[in-house]
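Read the single chain below, which is given as structure tokens and is the form predicted alone.
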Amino acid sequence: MGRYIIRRLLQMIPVVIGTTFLIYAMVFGLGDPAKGRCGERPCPPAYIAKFNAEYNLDKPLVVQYVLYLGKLLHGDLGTNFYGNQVSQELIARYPITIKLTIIAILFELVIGVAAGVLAGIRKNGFVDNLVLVSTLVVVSIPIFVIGALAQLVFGVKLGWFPVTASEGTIGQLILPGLVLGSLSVAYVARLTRTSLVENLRADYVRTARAKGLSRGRTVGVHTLRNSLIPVITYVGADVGALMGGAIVTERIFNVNGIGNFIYRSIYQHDGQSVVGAVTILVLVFLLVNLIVDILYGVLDPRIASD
């Protein structure tokens, strides 16, 4: 298990070098970082040089990046376009995008998994055609539908819940967690319907009932561990979408994350908060991914042992 996590930790080496410096270049590379800094006016020469020093924008696009990347490896993300930190922005924001992704993702688990389960053990019954139909549906429509629906009739009509999440509650994150989870929940319950099914066919399984085991206990502690395999890892792939994705759910209910801080940083072109904010993002998805696969290897010993 050792070796093969170091593996994995080496493999991550290009994957963040190579994402971080598509970022940097499309931030820096195809964009004038000037523009908008003096209102609609253009700005005075000596302040461009100014600000391109200051910022080693008047380098070659690989020097900016190597030194970017030299910054970044004694934790600094430099300054934004506003004097501000970015690693303090995103420290002060990231709490609550964990909030609203923990939120998500125990939804979709626990709805996703037990929809998945039922369906599976019930297969061409009528929660199964539920279960496939529900989905369908939720997966057909865009999330910024779902949400602007949730909030008007959870939050407006009904009152359950808050309309807006400006101060990141856990009461105030519910709602927009559910909505950030909702197309996840569908694509759970479907991979763990169709995963389930399909080991239920195995032979182990036959030869679990042959002996004499339950229904119940040859789905519970047989087939349904081998069936979650292909969820954990979706899960896993799904917390780094979840965190990026949020932009939209975050906007909607006014959430004061990461995702409300990238749109924010996007709109006023200050290019120094997205690459830093886009990169520990990568950083947080290769994270789960790691812990993905060691978990992957826990569960089936032999992909380790590859």
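Residue numbers count along the first chain shown, from 1. Model, not experiment: these values are computed from the prediction. What changes on going to the form predicted in complex with the partner chain:
- Seen as two rigid parts moving between these two forms, the chain puts residue 146 and residue 44 on opposite sides of the split.
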Second form
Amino acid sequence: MGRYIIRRLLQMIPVVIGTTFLIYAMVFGLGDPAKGRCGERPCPPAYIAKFNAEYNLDKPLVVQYVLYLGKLLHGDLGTNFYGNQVSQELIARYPITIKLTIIAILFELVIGVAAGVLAGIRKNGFVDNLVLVSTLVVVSIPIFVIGALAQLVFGVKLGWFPVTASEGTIGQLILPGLVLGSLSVAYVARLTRTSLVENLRADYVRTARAKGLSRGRTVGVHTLRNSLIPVITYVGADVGALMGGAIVTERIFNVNGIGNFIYRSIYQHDGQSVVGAVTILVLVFLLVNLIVDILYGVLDPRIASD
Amino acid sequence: MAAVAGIGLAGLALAACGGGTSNNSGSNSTNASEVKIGACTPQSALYPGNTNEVCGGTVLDATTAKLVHYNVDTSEPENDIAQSITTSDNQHFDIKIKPDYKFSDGTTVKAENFVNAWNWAANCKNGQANSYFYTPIKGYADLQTDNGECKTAPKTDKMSGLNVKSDTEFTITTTEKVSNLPTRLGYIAFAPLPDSFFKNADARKKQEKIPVGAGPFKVVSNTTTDIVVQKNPYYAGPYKPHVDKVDFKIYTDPEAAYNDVLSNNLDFTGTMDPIPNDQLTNDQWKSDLADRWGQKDSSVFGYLNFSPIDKQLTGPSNLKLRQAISMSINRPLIIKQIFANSYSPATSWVSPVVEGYKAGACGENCTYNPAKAKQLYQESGGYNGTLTLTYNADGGHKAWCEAVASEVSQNLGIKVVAKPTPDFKTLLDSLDKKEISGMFRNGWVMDYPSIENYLAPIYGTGADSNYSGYSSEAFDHQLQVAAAADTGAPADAAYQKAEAILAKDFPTAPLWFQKTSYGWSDNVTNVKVDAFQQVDLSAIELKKS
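Alternative state: the form predicted in complex with the partner chain, after the form predicted alone:
What follows is the whole complex; the chain from before opens it.
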């Protein structure tokens, strides 16, 4: 196991370098970021020269990138065009996005698994059809529509939830968390159902039932535990996706998290912030995937890691 | 948009109640006199010499006072820190300042605070974005080296045209006659800086986030999610605020800000975060907000430019083609269908918000007339190939550019295509490299309320925002005549003559002027917006319960 982890960690190095270089090249390689910062007026040459020197933009792209990487190794993500440390920005915003992600995951697990179990044990019944249809609806509506609709109906019209979550308190984050988790809830419900239906047909379930075990115990203890392996794997991988995918939700509800930060930075052409935030996102993604792969082996010993 | 820096904070009508705390009424506000304004993240350091966009401009405008202040309702300049600004020849100006103004750090505003601030910002080694504004001052050129690129340091760090006479008096000498210099002095770049700014680099670094100025407010905290300003205890000017604190809450989505105003969680939106277009459509926002919305003419001007490299479009020989194109555009229809009536059709090159505006200066060329357009087009000899209309895709111009393209195409019977560039900097880059032919979009936001600001920077020969490549001796001469004329009506009339030359040569096609649409919460009252699209933070107050 230890060797496996070390190998995986080493594999990350080229991935991180490759992805950050791609991002860096996309952000800084095209056009001159200093231009267009003075409205309809061309910027004074001295302004452009000073700006480019400050961010190494006057050097060839590869040199710029190596200089950036050098700073990155010291944990320095640079300073954005507004004079803020990118790392400080991220430190201020990660807790909020993590809170949002936890709400989404809890929602996914509780509602998704419950719906999946109810649908699975009464296959082809009313509940099953209801779950299938409603998840289909959720899956087919884009998240920005769900978000804007939820904000308008539950925030503005009914006033049940705060309209925006600028301060990032738990109370404010519930509605955006539900919206963020809504897509995954549908997948979790469907995954649970399918897996449960399959396992209920398995030999060991029939044996358990034949030996007189109650239905509740067969489903709740024996079948569900096995059925949840793919679900947990899915949810684990989803943590990384949710953190990056919060861009739309965080923007709609003005949550001051990572997603909103990335959106703002792209919109305002704040290259330093974009590269810094995405680099950290890549790292989070890779680490979460590693943890999921390791956990997979723990949950099901038949799947060996190495 | 053009250098949109700050201006216009307060209204005149605030004589009473010098900023006493109002009683609490807002169900959602925790502090008795705090208002929350929807805002956006400033683009760069908050130096008066550097800030040229509305996000930073609004904050900086609240925290600085200038010699001159623009009236919120009329945009007329009125003396603020200046006691008097006098000149006998439009070239030598004597400025006396009021002695009782103080910076938010408690130090007195002296004449040298102006002179030092301008010298610092004009010096090319400090690379300030607004350095352009000191160009008329004598000695500006000595602070620039290597054609402005500043690879070597300038020999001097002082403009010879600035002289401190005493703590309360200084003089400005300009290289040429500048009749509207007093008006220009209200622009953010002419704000004074405190002695502490010049102490060392660390002090300056600190002030790029927490600027120190002599304005009604001072910044207490500044992050990318919130900028909080409080009443400046030393403020001595006439534009005293009614509220103790203003929280600029930063939104990335204007729709979120709008919804928060709708639910009274936010007190104002519409300037830094525009009202979303789908709310403006069918006047949805007016019924949603009931009696808490407003609309005001702004200085924003949109126009169509003809590429200087396109030999089929430019020059006197193609005048009829340009007129035909302009006449084939139905401005009121596009404004109604695409801008939800938040624009008004342009009939001149100068915005109605400035003194000297002359309605109808463009004449019949700005009036929709498909029959005449077709006739002029046939007389012009036509256009070979596809006519392109280039726009930057990051500015929300797609819909109207496509509408204009389709109207020109239909009415003249030529192929017209609206062509996007990814963003504004790419558009500017391509213009610099002379890669764009056909037509392209342009916009202008005034820096200071003067008719000159709509003419000289855009059409003067070699002027830096002259993207049409227009060059006319008669026009340039008329600008000089106007700059030497007496301020007020004589200068305005001279500038109108210059505009008449534009109408004859038709280098660009005026399209429309933008209005600012804004909304406020149930918690506040006396909400005003100026022509610079800034909310008046001195006038706004909490409702009494």
